[in-house]
Amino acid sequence: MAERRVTVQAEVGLHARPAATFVQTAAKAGIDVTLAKVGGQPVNAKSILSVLALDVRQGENVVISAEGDGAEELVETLAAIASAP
């Protein structure tokens, strides 16, 4: 299992376009991927509604987890999307 904690840098947080890019990238992977606020319940990172429902704002920390073949690469790619300004 690969896991990474990142701080969301986008001014709009993980909403609208950043969330769509994040979910589309996660959905292309054939492995399980979750997203959670630190200390919170993980949600399916392939679901736009679940990701938007987290209401992640700029400066908040999230944990991205993936399990399966290519998990490390996927987590790194998603971390780069989540931490992009």
Contents of the next structure:
Amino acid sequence: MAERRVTVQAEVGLHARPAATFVQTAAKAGIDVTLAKVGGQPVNAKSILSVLALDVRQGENVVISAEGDGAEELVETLAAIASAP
Amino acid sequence: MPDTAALPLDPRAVLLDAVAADRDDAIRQCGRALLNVGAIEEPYIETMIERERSLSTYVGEEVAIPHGTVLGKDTVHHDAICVVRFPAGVDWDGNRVTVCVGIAAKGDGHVRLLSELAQILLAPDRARALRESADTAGVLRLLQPIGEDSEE
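Just the form predicted alone so far, so send over the form predicted in complex with the partner chain.
Following is the full complex, with the preceding chain placed first.
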């Protein structure tokens, strides 16, 4: 299991373009990947609805998790997107 | 999960049987529905089109959620949503859309609205009800659930 915890830096939070880029990147992966607020229920990181419903705002911490081939690179890439200002 | 508060939906902004020539026409019809209930001024509508060109608001389940850009915020009088259904479908950059939920919001109010709407659409039975509800009252019940008070 690969896991990264990052702070969301974008002013809009994980909404709008950051959310779209995040989900599009996750959806290209051939393995399952989840997104959660720290201590919260993980949701499917490939679903724009799930990510929007999670309602992550600027400054909140999230955990990205994946398992399987390429999981390390995937969570690394997604962590970079989620933490980009 | 955050609590789901009632969404600001005026019954006059629910159109169950609209026809659109294309995506931009569908967005303009949403804009006019928001205009008709006094939520926005007309210039907001063009910012909805601009927003869509820069980033699609298609969210799956045959639903798109057109809304304006930051530049349009000054032309919003109060937060509101509209529901405009296109039973024949509208081609949305390769996706089929049968329901548009147009959003007008001041400040970052649209973020809360989008998040609450997303929570509703995540339940497949509720998403289907939004597409198929036979009357306006059904749509209002779906988006303004009675007895689910927000704690905010």
